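In structure tokens, the next block holds one chain alone, the form predicted alone.
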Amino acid sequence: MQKINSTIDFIKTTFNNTGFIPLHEPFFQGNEKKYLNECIDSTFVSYLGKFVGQVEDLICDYTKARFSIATVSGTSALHLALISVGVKEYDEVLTQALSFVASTNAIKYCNASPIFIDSDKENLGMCPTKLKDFLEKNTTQKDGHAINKTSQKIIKACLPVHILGHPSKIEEIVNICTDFNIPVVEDSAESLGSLYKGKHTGTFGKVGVFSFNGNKTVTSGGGGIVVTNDKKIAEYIKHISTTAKKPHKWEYFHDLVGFNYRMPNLNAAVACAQLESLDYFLENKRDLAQKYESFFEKIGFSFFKEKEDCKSNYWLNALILEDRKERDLFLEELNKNSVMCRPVWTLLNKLPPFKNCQTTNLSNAQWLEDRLVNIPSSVRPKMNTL
């Protein structure tokens, strides 16, 4: 209990707050109100406004992706990304059980089925060794596709996730999937600002996705964005995200089943202002992570830090506790003392909609579920940084 009480005191002091401390709240310090007023004054509050294009340009500049398409949410961006690489009814998609439910929901939106691959304890993402082992033992090649021997269905895509902002071993995952003719869609929803070997997450696979949800490093209230270096994919996603309407001055002609998934200008205005502060957010969060690392090393809790070749945005800071009993005690005491903490998500294969899906052995994912907790990670006011 002494370590837990010390943790409560340290977090309250670090955030200069003796009241309730949220897990991750948005931080507005720049042009958010100015751009919102400009957007409202223009009357272009839907996706035709100028800020939608600006946020896409800013993301391309930041990530070095050639193309980006702003959407209403990270989940809708994932849905579009999977469709763009050909995922459809009866197909299968490789993903991981340790993830937020949005990644697997997007697979189901395509009427496809997930296959859950175990996690890597080292960086929380999909385990390349388990991925390769599954593909070697459970697939054959036919007409340029990987066929699941068990279901006889095509494995149409792989959807690895950069968990809590920590880059997965994405280069290795992409290389394995390339050998098996499986395109990679990166769920980078949590990792805006994170790099692997100096390259931004979301730009290794065929398509990448980021989220601007209210609890993300950069928020537009609700929103997401798709990035790709493939011009045809970008044009296709933009088309189907805008109800698949053919451009014309007055006629309404839709040549495909489309979606009303484009980001409204109101949200884009906020996102543009937030992106202007992204470097400050990342510096602030890195400072917090360093404070946590130093403190927890002294008291004997294991703080999860970025790994070799990785630069994490430290979206949510995490501890790896001794076992589930210690995890539950930690969660009970901190939340009781108004310090918001959360466990990592329940493994997706345990949820009712996905309980019958094929899995590898998930021992690493289960180990992490039993031990990982997230602690307050918000950007703090400038006066509290080093």
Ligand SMILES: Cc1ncc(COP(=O)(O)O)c(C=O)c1O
The other form holds:
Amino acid sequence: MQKINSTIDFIKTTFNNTGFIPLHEPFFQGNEKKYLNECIDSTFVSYLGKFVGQVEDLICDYTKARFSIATVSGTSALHLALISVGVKEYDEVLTQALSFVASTNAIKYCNASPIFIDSDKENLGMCPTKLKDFLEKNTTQKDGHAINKTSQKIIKACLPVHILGHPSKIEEIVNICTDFNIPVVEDSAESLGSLYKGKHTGTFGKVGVFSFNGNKTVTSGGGGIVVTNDKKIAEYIKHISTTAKKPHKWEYFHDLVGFNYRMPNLNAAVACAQLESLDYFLENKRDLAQKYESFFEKIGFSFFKEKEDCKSNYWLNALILEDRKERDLFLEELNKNSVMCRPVWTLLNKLPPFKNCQTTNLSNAQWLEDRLVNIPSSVRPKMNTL
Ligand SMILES: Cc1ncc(COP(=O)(O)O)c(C=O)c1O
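We have the form predicted alone; now please give the form predicted in complex with the named molecule.
Starting with the chain above, the whole complex follows.
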């Protein structure tokens, strides 16, 4: 109890706040209002406005991806990304049981089914060893596709997730998938600003996705973005994200069933301002992680640190507690004391819509579900960071 009480005191002091401390709140310090006013004055509030293109340019500059397409959410970006690599009805997609539900929902939107691979305890992402083992034992190759021996269905994609901003072993995952002819769609919704071996997460697979939801490092209110180096994929995604309308001065001709998934200019205006502050956000979040690390080392809680070859944005800071009992006590006490704290997500294979999906042994994911908690991680104003 002593350790939990000191944690509460430490968080209140660090955030200079004796009231409610949220898990992650957005931070608006720059040109958000200015760009929003500009956007409204222009009357271009939907996706035909200059800020949409600007967000895309900023993300390409930042991640070094060749192309990007801004969308209404990270989930819609995932949906488009999966379609773009050919995922459709009856296909299967390898993903993780330990993730936010959006990644698996996007697979279901394609009428495809997830196969849940276990996590890597070291970085919280997909475990490359378990992935390789599953593919070696459970698939054959036919017409350039990996076929699942159990279901006889095509495994059309692999959707690994960089969890809480920590890069997974993405190079290894992509190499394994390449050997089995499976394209990788990287769910980097949580990892804007996180690098693996110096390269931006989201840019290792065929397509990557980021989220600009209100709880993310950079927000546009709601929004997301797809990144890729493949010109054809980029053009296809842009086309289907805007109702698949063929460009013409006045004709309405749609050659596919498209979506209304493109980011509105109003949201893009906020995203542009936020992206101008990204370096500040990252510095601030990494400073907070450092403070947590030294504090928890002193009191004897295990703080989840970035791993070798990785630079994490520390989107949500995490502790790995002793067991589920300690986890529940920790959650109870912090939340009771107005310090928002939550467990990692319930494993997706336990949720009703996914309970009959195929899984590997999920012992690592279960181990993490029993122990991992997230603690307040917002960017703090400069005066609080002294
Ligand atoms: C891992 C992961 N994937 C996808 C999403 C979906 O993003 P959005 O909320 O922008 O739809 C989120 C976040 O919300 C996420 O954490």
